[in-house]
Amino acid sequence: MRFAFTDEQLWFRDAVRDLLDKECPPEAVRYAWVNHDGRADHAWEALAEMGVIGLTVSEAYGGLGLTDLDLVLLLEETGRVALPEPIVETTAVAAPLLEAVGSDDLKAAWLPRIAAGEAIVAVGFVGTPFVLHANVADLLVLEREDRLFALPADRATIEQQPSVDGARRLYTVDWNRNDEIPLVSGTEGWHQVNAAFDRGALGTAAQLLGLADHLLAVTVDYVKQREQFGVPVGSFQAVKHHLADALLQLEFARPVVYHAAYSMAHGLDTRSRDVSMAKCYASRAASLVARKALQCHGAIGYTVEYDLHLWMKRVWALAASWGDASYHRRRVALDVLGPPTGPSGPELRNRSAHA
């Protein structure tokens, strides 16, 4: 195994970082909390022009045809700026899934539009009652009652639900079943559905790394400038310990997430277990960094006027998305130890039945 990224992958990451610093500053994230659609102006179009949105779409449909390993660094960058766009759902999950299980007509109709950044796909899987950004989606991919289907978004009725992160608009979806486009049902093709769930969890784990990295960086800058008793608070041993603990957890999580991306890209048998470990490690690291950041900022960290809460609340939201840490720990245990003798959660049993 080559456990290092190529120069091209790192250059692409740096280019995306530069673009997002310009197109998605904190002001854009804050505005996404209060605007009509919860999105950042121009960021999606800029990422599409660079090829990021269509990165997982094959070249035959206008994309770059790259892998989860190529995508993971870029999703980490979208987390670093708390990008208020459904890029995990559209690029990491929906595009590969549609290419794997969609009909020729469906793929011809939607994949070129996804690659061009002209279509957004929202997804709803078992265990996720709310669909992220259904308000701006053009196509919905939904898993319900052991069936997976697509649904043009203009045929659905959506209702907004409360969210801890104002830039993550969550919706319940209702529809007429005559409008559904069947994708897969029964046992056939469910390994693709499980792979799509793994990609969602992996993409979210990568974004959590970026969020944690940003929170740690701004906290280090803050404690260097904030003075108490005539010296920077960062010179106090207790503060140093807080930040050292945060850095340690983040650096432990990072290679676990990258390894899971390698497993996904190469279709390893341990793919699902590796992804669950990545989601656990990233959620735990980001949650710890958010808590340490809040402690080191003191009272200012609690205020909505200060940008810190935008990143902290994104951490809280993503840590619970695509399976929380408890769900993924049980998934690892099921893979390593076999079926439990006691009761397990209904979501785990349901998805394990299709594994």
Given for the second form:
Amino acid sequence: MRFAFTDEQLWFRDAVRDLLDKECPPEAVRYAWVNHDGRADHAWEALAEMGVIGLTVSEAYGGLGLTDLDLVLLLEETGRVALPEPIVETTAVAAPLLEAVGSDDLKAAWLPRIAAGEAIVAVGFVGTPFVLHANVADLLVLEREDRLFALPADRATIEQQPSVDGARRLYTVDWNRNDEIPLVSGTEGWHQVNAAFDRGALGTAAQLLGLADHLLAVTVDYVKQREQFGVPVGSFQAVKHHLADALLQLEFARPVVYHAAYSMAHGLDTRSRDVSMAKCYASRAASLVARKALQCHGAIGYTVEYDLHLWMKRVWALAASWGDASYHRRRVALDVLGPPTGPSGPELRNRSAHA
Amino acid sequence: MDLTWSEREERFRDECRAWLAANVPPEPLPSGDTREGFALHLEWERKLYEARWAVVSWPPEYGGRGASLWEWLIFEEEYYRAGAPQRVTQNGVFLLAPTLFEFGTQAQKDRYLPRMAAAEDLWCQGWSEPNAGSDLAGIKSRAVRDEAAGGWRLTGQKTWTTRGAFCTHLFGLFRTDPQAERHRGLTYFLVPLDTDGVTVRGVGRLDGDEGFAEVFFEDAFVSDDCVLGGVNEGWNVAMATTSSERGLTLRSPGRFTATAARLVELYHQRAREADPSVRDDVIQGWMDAEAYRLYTLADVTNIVEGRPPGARSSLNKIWWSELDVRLHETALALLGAHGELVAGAPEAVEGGAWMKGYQFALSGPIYAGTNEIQRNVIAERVLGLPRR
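Show the form predicted together with its partner chain, please, because up to now only the form predicted alone has appeared in this conversation.
Once more the chain from above appears, this time first in line as the rest of the complex follows.
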């Protein structure tokens, strides 16, 4: 038993952290709110060069062929800087999905380009219907009703759905059925689609950890230097308790997320349940940390001139996407407690016709 | 990362599971916080000792198996899963013992540890006083040096002493240097409760059991070898104990995952009659217990690899104590009108165990340093916020 990352994994994490500090400072996130494509300038290329974008692509197609367990810490770092890029969608979700269910031609056409950082894949799943960065995608992977297919992005008509987070460019997508490339058939195929959905939830949970970590760190710094009544506000017990609660929720979400990455990487039977727990915890923890961060900053945190809102809004957006906390708690409940006796909400993934 | 148990650990699990299955009393024992219940619990603990399961992590010369921290965790999981009785010796075994191992002289270890393991000496914690609960540095009970007799004379009062009325020994903090700063003049004493000048009076707890005691010291004499860890060093010694108390040695996750499993069972029995909204609380409680288990696996990995948690053990303490309250609140919500029934009520579910457990759980956020104190510790010592 050893529940900790290897030195290599931590080293890679540190290297990515250094790179992102340089390539994605707060100004870059702020700029992504107003520029034409909602992206940071050089971050994607730099990450691709380091192998991060192609981390899940097999070596045969030019990637690193690493696992969800290697990726989770790196996605956490992309959350820490609120990276405005569809890395969860492209690297965590689409690449392994294409590798598992794509035809040889499709794989040969797209995986090397993904690994090289030359192609972005945007995804839209049932339950997470708004397609992030469809505006800059080269390929779309879409689930609609009982179908999963790929669609070259230039065949799609997209309509923006503005998000609370201006750097998250979300779209609904329309297309001509003739342009679809069908991706899955059979039980095994749908098993892979479910795994892809789980990877989206897991990757998002990892980003939420990083976001929460950042929000807590800047708040701790702030309350140490901000003085009221002649002393730092961080010396007040009420403020201390807010931040202790924030740390508590964050630190207990962390092993839950890492454990889900382990389950995912090892294909454990409890994978979906573990991922749901992770997303539920990460969504709740990050939302709480955001709330505490705002309260402890006071009115300065309530302005858009101060950076805090960039991270808070990403938290709210990610907490709601790939299944919110209630959705995932319900999915765990179905697994642990069985079907509810009363009325239930929308259909849960893995209990659908595809399961 | 490798979240699997080794073959050796699996064998250890099988061995303790088999022994527990064959030996755990089929009916739950009466509360160990009553005089009769305490006696029955001691019988059980001596049986545990005979089979060398009382102190699995201790070295064999003191009655243990030299089990690793991982094996200890496995044992605890199996212990609670088997529904085995709460340990009435836990304050000695889980709080004093780690401190004795760290600070005790060889003579102290030889004298106290084997008898503690065998449930012959029964230890209670004498820290809190009427005006010093979570603020331990405010302790007023004093120990005055008696040069001629070669020892110390203890005077003062301890309170909220768990199972003090039934124990034989007390480990406590006494002020030995009244001139020193608040937490610098304290000394950690090991005191037999049959010492002349010591009076113990039981105090009824919230749940009606006589689990608390007040302990009065009137010029009670103890010899020099009753000092643990050096004169005026009591604060440092006590801090080592609080780390055990708040962290995982007192509250291993097995206890809460077992309670969560019982809650799930109760849900299956009661779901049809209960409000549908309780389902969310049931699953949240189940997940929170599981999260504590996972957190502990990371914690133990860190400890084993030489990264002890230090002040971060306050995070554990808040988590397990608030989790325990929530699990019981949720169970009471499932019980509805039956929730108020206690032992003796013909209609009581599980003999009123959930209300009993709820009342005990409510002590969690208070003892071992209130959760308000824990939040201050986290803010100041983990996050680095200014003290004042």
